[in-house]
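The chain below stands alone, shown as structure tokens; this is the form predicted on its own.
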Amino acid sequence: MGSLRIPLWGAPMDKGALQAVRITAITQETPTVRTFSFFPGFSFRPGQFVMVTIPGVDEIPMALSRSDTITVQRVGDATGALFQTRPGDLLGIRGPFGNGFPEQEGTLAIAGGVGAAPLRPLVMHGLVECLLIGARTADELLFLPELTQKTSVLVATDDGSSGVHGPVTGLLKEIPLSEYRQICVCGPEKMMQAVLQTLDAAGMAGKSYLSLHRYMKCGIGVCGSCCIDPDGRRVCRDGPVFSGDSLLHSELGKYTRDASGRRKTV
């Protein structure tokens, strides 16, 4: 009898081993966002994420803003505990995981709030021809000085304190979308849903890539906690970046799920 071959599902465990890193610096980017630098760093593709363990608290997914940094907004218990750490403290990191954004020149990038973090590497690598960036206020705009040195930047703020008054989607009216090879998007889900609707109306959904954030337990495609409706794709393994046309009839912008699997309205 021949040997039984069992297909792999998820990432091999040796590639997801927990590694201890030491915080080397903490940068206050905005009133609610900090960048945590650590050593050692990781080789990664723009848009990939890592699972970050705050000892004694929780493990949460975080996008890499550089090979040795995560940029974090304080929104819950785990991020609150992370904000209590200091240089010299240890974190646990597994990864990087996921597919990342396609790395192409001629990219239009659209960022909302802390969604600028996973898009930052694309800009800094010279792949973004134009960046649309939005935030609630001018004080919450991320990385603006360095990003404006690498690409053309258009700004929108909800309160009108910088750039166009209103959501970042308003900037799309000024953009010749068909001139770009691809459109990469990351931000709050309602904002991404509105962007995708605009891109679909312009016939550009198939050239767009959106980064989703979901609750994750394993990060390697085994537990199923990050599966999205209606097709059950796993954000950790099949994403976190998905083509826009594949999300048109998904849960994007409607709901996510909590740790127990119950729906939460976005």
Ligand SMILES: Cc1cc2nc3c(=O)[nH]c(=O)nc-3n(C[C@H](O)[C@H](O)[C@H](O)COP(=O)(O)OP(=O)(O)OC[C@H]3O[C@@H](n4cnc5c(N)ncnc54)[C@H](O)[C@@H]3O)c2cc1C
The other form holds:
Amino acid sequence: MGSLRIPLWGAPMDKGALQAVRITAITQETPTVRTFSFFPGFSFRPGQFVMVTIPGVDEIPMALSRSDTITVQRVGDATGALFQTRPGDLLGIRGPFGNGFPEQEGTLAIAGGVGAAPLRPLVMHGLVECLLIGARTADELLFLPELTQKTSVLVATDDGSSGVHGPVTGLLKEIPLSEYRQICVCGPEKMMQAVLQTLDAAGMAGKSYLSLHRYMKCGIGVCGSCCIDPDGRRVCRDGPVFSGDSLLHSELGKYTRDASGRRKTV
Amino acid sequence: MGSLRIPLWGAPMDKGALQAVRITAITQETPTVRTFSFFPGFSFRPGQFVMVTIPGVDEIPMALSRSDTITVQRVGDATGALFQTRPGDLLGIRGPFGNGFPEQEGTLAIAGGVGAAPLRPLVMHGLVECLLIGARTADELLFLPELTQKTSVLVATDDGSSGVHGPVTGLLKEIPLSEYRQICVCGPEKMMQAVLQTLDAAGMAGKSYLSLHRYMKCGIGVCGSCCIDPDGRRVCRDGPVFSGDSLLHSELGKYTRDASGRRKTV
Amino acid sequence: MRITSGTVLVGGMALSNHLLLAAGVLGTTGSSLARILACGAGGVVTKSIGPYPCEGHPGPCVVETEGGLLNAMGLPNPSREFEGELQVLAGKPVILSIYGGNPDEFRTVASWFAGTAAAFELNLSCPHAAGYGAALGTDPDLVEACTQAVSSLGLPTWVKLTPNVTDITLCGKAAERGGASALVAINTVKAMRISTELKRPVLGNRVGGLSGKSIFPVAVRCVYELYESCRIPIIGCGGISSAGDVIEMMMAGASAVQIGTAVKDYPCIFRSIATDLYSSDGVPPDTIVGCAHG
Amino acid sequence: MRITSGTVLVGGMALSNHLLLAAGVLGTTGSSLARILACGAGGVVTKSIGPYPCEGHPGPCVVETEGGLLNAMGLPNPSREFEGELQVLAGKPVILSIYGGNPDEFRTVASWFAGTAAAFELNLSCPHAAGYGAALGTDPDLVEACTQAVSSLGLPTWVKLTPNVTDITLCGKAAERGGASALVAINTVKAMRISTELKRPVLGNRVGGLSGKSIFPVAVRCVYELYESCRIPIIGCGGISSAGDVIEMMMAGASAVQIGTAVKDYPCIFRSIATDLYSSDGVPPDTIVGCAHG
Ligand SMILES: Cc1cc2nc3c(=O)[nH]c(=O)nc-3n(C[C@H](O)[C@H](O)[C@H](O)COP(=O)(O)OP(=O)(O)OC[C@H]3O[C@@H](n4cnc5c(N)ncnc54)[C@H](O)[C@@H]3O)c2cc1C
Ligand SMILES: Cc1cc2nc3c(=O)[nH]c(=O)nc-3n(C[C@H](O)[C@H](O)[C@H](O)COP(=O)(O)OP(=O)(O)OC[C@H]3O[C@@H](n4cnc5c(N)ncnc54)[C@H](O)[C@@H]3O)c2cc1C
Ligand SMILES: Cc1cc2nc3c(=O)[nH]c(=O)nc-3n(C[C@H](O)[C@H](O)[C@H](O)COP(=O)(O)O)c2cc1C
Ligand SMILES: Cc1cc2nc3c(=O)[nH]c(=O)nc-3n(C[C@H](O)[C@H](O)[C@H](O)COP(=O)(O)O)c2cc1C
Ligand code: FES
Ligand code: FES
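Now show the form predicted in complex with this ligand, given that the preceding structure was the form predicted on its own.
Following is the full complex, with the preceding chain placed first.
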């Protein structure tokens, strides 16, 4: 998938081991999202993720928003505990894992909520020609000033407080999809499903790349908790980025599985 | 010790594992010595040895006389069992181990009995200018026709049935020792001790290399059974070839240790 | 050395080859198990299913070590709802791995799946689940009772043993008395790594189980010991990653093998091992099973 | 992370650092032990010495495996004649490793060396010597009795434990009851490799013990478990090959460590580990021993 366009930053890491990093800064990005900067950073490819250990609490997957940052939405126990940390505290990191987005110029990026995190490096390295970004409200729009400097940005909010009123899919109608070499997508499951349907209708499913979220326990492709139907691919290892056409008849948007492996409707 | 003058033959081997080889031929060299040819052979440096397993019996160290032969004197249980094998039978091999002789032209070689085995490759590759070879009797002289084709040979026998009557040291008097770049020695312990004394008296101990025999169990430097006094060097790993001057005040010629580690006078 | 291919009859199952997926590795969903079968496995063992749904231990659950993997998953499983996963696998060589806290729980879970699974494998060996797995599997009497509770249902019953005991043959013999159709050896070796930077054990559960190449010599030894003491077939497991490893396990006494950790890097390892393992001019497999005991 | 250097008081010994040579590795002769001390070891444990001279098992006695070594030396030793070897080591931190078939034999051997050795280490753990080592060391009552027989002589008595038991803490507690000054964990893990070409186990003794990197996670787990159950100091052993490994063992609960297999490739590993381990601005060692239990 795409050759290496973006130089790898930072030190290569012993991916197998749990490495400790020290939090150097915590930035409040939006009311619910914070970026945690840490040291040392390490080389990665945009779209790759790390398994982050909050010592004594749990380990959770997080996309890298830079070589030395993760950008986290507070949703439950582990993210809650992460929000309790301070600069100077230690985290455990395994990774980076997964395949990442193809690195091509002429990319259309579509981000929903904290899904902007894995897309950020693509934008900042000038590969993204246009970015569609959506959030619940204007103040939940992530990285906006920074991203606007690097690419043309179209905005949608659920409450209409900024840009188009409604889901980010609404913006898709205005876009000449076939002019882009590829379309990279990350956001909530329902949003990605809607985007994929639109792209498929436009014949662009094969040129689109979606970054999926599934419950991850190992991150390295051994435990099976992140496998998707119907082909059993592992989101952690065969993904998290999959081409849109390979997801057309999948569980995407229909159901997912929880920590115990029970299915739950999306 | 010496740069690589002799090309390495055969396949490199996984030194750690026990590899099976098949006996392809058995040659009666002398009344008590046989050469066992096997397949496959492997790359080695002259003076290195292998640990040879006679399945179900024992494992014993043997110098390589070629990349695919060992030349064995029958002395006890394991060598006796080896003499019972036939072409087609399997042996186990670990190695090659140890450091080998420096590979320099202008070598004087001194062989006693089956000690000719590790010196044979040096001679056959044209590094040996002169070979002094000793044995109990004329028919125990090893590899004689072959060696005579490659170098000038002086012979001594204990019973006088060929060459000079008496030990191989007797030949040393006739030799202009200082004209050789190095002196490589392998033979019975008492013979090596006598040779080393003569060489030391001639100021040549620092240019001589002796291949030692000690009881070996692991061959890789972990068990400690082959260590020599007073410095605890391991014959299997730090040797088996040692420079003469480093052996001047050692246990050489005085005592050795048996399988249990008990000292016994040489 | 190669062996001839053909149907493998072992522990009440007829498999297309000697290579099975080990329990708990990519075995949480039906589609994942189907993928492994499509990748050339002769049979698949599911994730261990218990009497209640379980979310497993807090993370980290898995960490790589030199030559192996350390895990403490904590037996996450959807319990009875796993039936849904098995639908896509109807008629396939699926062995349902079961765990429970006592013989009754084992039997209950087995009875749920008596219509869908081809055989059962009793997890009496997981080293990091308090009250389950090896907590029972280190006591020969409990091994016998749990085996008995399931084998009496009439389906092939395999018993998976832990190496973390003084004498694994006592547990093997207990399973045999309980009516086991086969023994599976081994589950992971109890182990731990500590993060010196975080000053705490790496795994959320602190203690876990070591798998992969590191434990292969331990697994060979266990299979060898069981072959000397038991009459039912043994399925070798632990650190297998090549056709040579399979032959070695068979010579130790294994009639078939399971592969776990090595599947991680290459799910189709079953096909590539089979390519190396089988040949029409190979020797019959029966002639090498246990031949190292001669 | 680094620690400060200084005299290490452990199990009745005062050592110049935390790094000891493990029993049976380059420990057959006095000059070899002296070489290891000259290479920076804080103390050396001898080859295990028994009541009678022993030639050991037929070869092969050692074979390399991925990430480790498999050995079945069979306790070769010169018995009482070993006194001669110790002469060059007078006054040095030498721990005499002892094996025996019963408490009396342990005591007999210990009494021979009561004047020359600084401490004793009881080999109740070798996994491949019928009637010795783990044959006794898997039975807590025998562990206690053997320990008692030696500790009553009044010299520091260390007891080396086997990981090949269901619960290592039972043996640790038994040694503690018997008056042990320290526990050493672990001896090798029972294992086997088979030569598929020769169709027989590689080792002359068939079964042997696995050492080296492969067993490090098992050793850490054993030390961790012992630290939770026993009060006497623990000396960690098994697969240690770097300063990081030493720190990890100490955090698990070890007050000092022993190094065996890693000495093979580099006898002066003691010096190089010490260089990485100690620093004048490091933390005091006492603050990290057992700190992973927090
Ligand atoms: C590849 C990948 C990349 C991700 N990147 C980001 C990111 O950059 N920023 C961000 O804020 N979030 C990201 N997430 C989602 C993030 O992992 C979850 O929000 C987090 O795990 C929630 O943990 P919790 O304990 O706080 O919530 P919980 O209360 O435990 O659960 C809330 C929800 O979070 C999800 N979740 C919980 N644990 C896991 C887990 N181990 N694996 C996957 N999902 C889980 C489940 O859907 C669950 O219902 C990513 C997820 C994946 C799979
Ligand atoms: C590096 C090295 C290279 C050797 N090369 C050759 C060679 O090329 N040709 C040859 O004929 N012999 C060679 N030997 C000697 C050979 O290893 C012994 O002759 C052989 O081990 C005897 O075994 P056995 O069971 O027949 O005799 P045993 O009856 O067991 O013992 C006879 C004597 O052989 C020696 N010996 C026995 N076992 C061992 C052992 N494991 N390690 C070392 N010595 C042992 C002892 O001195 C013993 O007293 C070499 C030895 C060494 C150390
Ligand atoms: C991530 C993971 C999860 C596992 N889960 C289970 C399980 O649920 N039940 C079980 O019996 N064994 C389980 N095991 C043990 C394996 O089935 C196997 O016995 C062990 O890993 C040794 O084989 P390997 O070295 O080929 O992996 C698990 C192993 C791993 C690595
Ligand atoms: C060749 C060899 C010989 C050993 N001999 C003994 C012994 O005589 N007594 C003993 O208690 N342990 C013996 N051991 C075990 C070691 O002392 C140590 O416990 C084990 O090897 C684990 O440590 P390591 O991984 O650092 O080698 C021996 C180990 C090896 C490899
Ligand atoms: S998280 Fe374990 S296989 Fe993907
Ligand atoms: S034979 Fe073992 S150290 Fe040399």
